[in-house]
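Encoded as C-alpha cells, the following chain is the form predicted alone, with no partner shown.
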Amino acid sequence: MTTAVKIRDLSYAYPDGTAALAGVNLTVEAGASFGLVGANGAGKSTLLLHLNGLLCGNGTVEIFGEAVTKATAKKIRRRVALLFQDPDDMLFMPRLEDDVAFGPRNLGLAEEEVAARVRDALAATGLEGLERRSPHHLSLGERRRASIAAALALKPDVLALDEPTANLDGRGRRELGELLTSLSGTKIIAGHDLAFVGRLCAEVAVLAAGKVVALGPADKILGDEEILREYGLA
C-alpha cells in the first residue's frame, strides 16, 4: 500500500513562542479518508498548514515520499489542496468559473485544458449552471462546494479540509458529506463535528496540546467516552 502522507517528529512554535505541535507522528495511506479531531488550540489547523509547506517546522513531512521543504513547496502544492475553514478565503474572483480556473491557469495550462478542468470540477460538485454567478451571491453550502471545485480543478492527490462543516445547517452537512464520499483520492478532514468525521473517515487521530494522544479506527476512538471527555470533545 502506498503512503500518501508521512509525518515524523513534527514540532512547531509560532513566532511569539506559542508551541503548536510537539512531536507529531502520523501516516496516512493513499486513498484513505483520515480524521483529525481535537479541542480548539489542539494544533489541527497548524498541522494541515504543514502538508503543503505553508508552514515548515522541525521534523519531516513527506507527500508520496517527497519531503516538504521550502524548495519543494511549490511542487507539493500541486499535489496537496488545502481548504480553509472559511470558503471566502479561497473565492475572490468576480465569477465562479474564474475562481475555479485560477489554479489551473497559474499552473500554465492551455486554456482548453483549463476549461475542461473547470467543467469537470463544477460537474463533480453539482455547480453546473452557476459558472457566471458571483461566488458571494451563493449560499454558504454552495460556496463550500465552490471552494472544493477550485481545489479539484488542480487535480490534487490529497485534499485537506479544515472544519468543513463550520456554520453549515443539517442539509448542508449532509450534501457536503455526500460530495466528499463521492470523491476519490486521499482526504484529511479536521474538525469538531465528530459525527461528520466518523461517517467519512475510517481512521482518526485525536490531537491535544500539539500531540497525538489517541489514534485508531474512527468507531473505536469516537465511541470512547473517556477519551472524548478527557480531551474536551464531549
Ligand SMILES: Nc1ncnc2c1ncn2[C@@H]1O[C@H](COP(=O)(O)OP(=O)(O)O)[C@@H](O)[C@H]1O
Contents of the next structure:
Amino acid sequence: MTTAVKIRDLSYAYPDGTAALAGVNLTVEAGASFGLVGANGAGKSTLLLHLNGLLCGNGTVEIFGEAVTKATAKKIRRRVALLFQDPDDMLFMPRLEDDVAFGPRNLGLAEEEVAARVRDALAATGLEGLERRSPHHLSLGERRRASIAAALALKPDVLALDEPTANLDGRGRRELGELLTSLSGTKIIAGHDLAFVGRLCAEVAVLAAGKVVALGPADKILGDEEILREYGLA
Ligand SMILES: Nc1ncnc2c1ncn2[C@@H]1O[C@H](COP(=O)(O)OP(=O)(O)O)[C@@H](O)[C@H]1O
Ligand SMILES: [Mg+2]
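So that was the form predicted alone. Now I'd like the form predicted in complex with the ligand, please.
Next comes the full complex, and the chain you just saw is listed first.
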C-alpha cells in the first residue's frame, strides 16, 4: 500500500503561545477516505493547515514520502488541496469559471488545458451551466461545490476538507456526500458531523486538545458512546 500522508510527532503552538497540536501521529493510505473528528478547538483546522505547509510545526509531515517544509510547500500544494471551512475564502473572481481556472492558470498551463480542466471540474461537481454566474449568486451548497471544483482543477492527489457540511441543509449535505463519494483519490474530512464522516470514511481519528485520542474503523469509533461523550462529540 502507498502512504499518502504520514504525520510523526507533530506539535504546533500559535504565536500567542496557544498549544494547538501536541504530538500527533497519523497515517493515511493512498485512496482512503479518512475522518478527523473532534470538538471545537480540538486542533482539526490546525492539523489540516500542516498538510500543505500553510503552517509548519515541530515534527514531520510527509505527503507521498516527501517532507512538507517551507521549501517544498509550493510543490506540495499541487498535490494537496485544502478546502477551508468557508468557501467564500476560496472564491473571489467575478465569474465561477474564472475561480475554477485560477489555479490551473497559475500553474502556467496552456489555455486549452485550462479550459478542459474547468469543464471537467464543473461537470464533476454538477455545476455545468453556471460558468458565468458570480459565485456570490450561488447557494452555499453550490459555493461549497464550486470550491471543490476549484480544487479539482488542480488535479490534487489529496483533498482535505475542513467542516465541509457546516451550515448546509439536508439536501446540500446529501449532494456533497454524493460528490465526495464519486471522487477517487485520498480524502481527509475534518469536522464534527459524525453522520457525514461515518458515511464517507472507513477510518476515523478523534482529536482532543491537540492529540489523537482514538483511532480505528469509523463504525467502531463513532459507535462508541463513551468516547463520543468524553471528547465532546455527543
Ligand atoms: N490564529 C490562532 N491564534 C491562536 N490560537 C489559535 C488560532 N487558531 C486556533 N487557535 C487555537 O488552537 C486550538 C486549536 O484550534 P483549531 O485548530 O481551530 O481547532 P478545531 O478546528 O478543531 O476547532 C484552539 O485552542 C484554538 O483556540
Ligand atoms: Mg476548525
